[in-house]
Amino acid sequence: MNQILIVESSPREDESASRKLVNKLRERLEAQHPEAKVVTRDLAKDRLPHLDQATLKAMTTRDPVEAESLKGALHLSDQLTEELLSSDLVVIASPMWNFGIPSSLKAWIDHVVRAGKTFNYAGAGVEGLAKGKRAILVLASGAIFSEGPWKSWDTVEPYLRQILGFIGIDEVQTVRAEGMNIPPLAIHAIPNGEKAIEALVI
């Protein structure tokens, strides 16, 4: 494994249930793949701003001419594809908010998901252009959302598999800390996550 690319949302620093998950999940990925270079990218941290007019029309003009003289709006969503298109591994921290991700990981989405950089229409569908690579997805939450009867609320990880799987990432494993509103699992939350780090597939 040559890369890995950490991408972080939470704004809670040492509060966040997901942020102490990729701390255990890194050390065992540093532990097991020590030559791999780790790249973090914190959305709290190092705010991304979200697609603006100039960004959007260099991101889809067909024109050459146009798009040469809108280059520099993409620097910064060229340098994100390319930490991603680099990345053997690509871990996804993120928290739900109102049963959806932050703005922030909306945002890096929005960047990183570009025709002709991590997919192409091919014929009547998409071919993903991020493939052979693996992912996995840190969530926290404050009630249950794997199961039961708010599964159908969780908008998160179905929404994240997805746009993975619309690129080419089809291997996605999870880890969750769930129930961290709920007192009597809220003390059993980041063990359970921490159980099923050291169960992970890497």
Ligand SMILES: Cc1cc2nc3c(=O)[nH]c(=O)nc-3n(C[C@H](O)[C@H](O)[C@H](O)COP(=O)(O)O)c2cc1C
The other form holds:
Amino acid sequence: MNQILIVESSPREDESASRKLVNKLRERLEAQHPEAKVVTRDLAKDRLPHLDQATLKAMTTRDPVEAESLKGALHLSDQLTEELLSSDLVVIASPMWNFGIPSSLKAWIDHVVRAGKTFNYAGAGVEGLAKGKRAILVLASGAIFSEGPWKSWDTVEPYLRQILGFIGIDEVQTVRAEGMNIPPLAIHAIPNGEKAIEALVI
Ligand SMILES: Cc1cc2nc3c(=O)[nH]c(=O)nc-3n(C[C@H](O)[C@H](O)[C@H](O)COP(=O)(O)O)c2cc1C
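Mind pulling up the form predicted in complex with the named molecule next to the form predicted alone we just looked at?
Now the full complex is given, and it begins with the chain already shown.
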């Protein structure tokens, strides 16, 4: 394994359940793959701008003169995309906010899901260009979403699996700290997540 990319998105620092699990996962990855470079993209500490007009134009123009003049607008997106494409394993940590991912993580996705870079239009369909990579989702939520009556409200895991699949990453495992807002369940959430990390196939 050459490179591991860890994308963090909770702003809750030491209180964050997803960060606690990522720390545990990082320990396991570093022990198991000492040769790998670990790159951390912390979206809470290093905020990404949302896509603006110049960036969108630069991403979509077919005019080579316009593309050249707008090259600078793609600098950040190019850097983020390169980070992803150079990694063999991508860890994405996300809290559930209002049943979805935080907008900071969505901004990262908008920068890295790019025609010609991470996917291509192929005939009537689409070809993912980030093939051969694996991903681990580290998810934290106040309630329980892996099963039970709220499962269908979860737009975090299905969306992340869908967008990763879209760019060619189909091998995705998930670990969760769930029930964080339900005191009798919360005490088990981190230990359960840590057990799930031990059981990951890496
Ligand atoms: C703005 C906000 C929205 C939230 N929305 C939900 C939600 O829709 N469903 C849920 O189960 N928990 C929700 N929670 C609880 C978080 O998912 C929970 O605190 C989780 O531990 C956050 O991850 P973190 O500990 O890594 O920050 C919300 C928390 C915040 C701050």
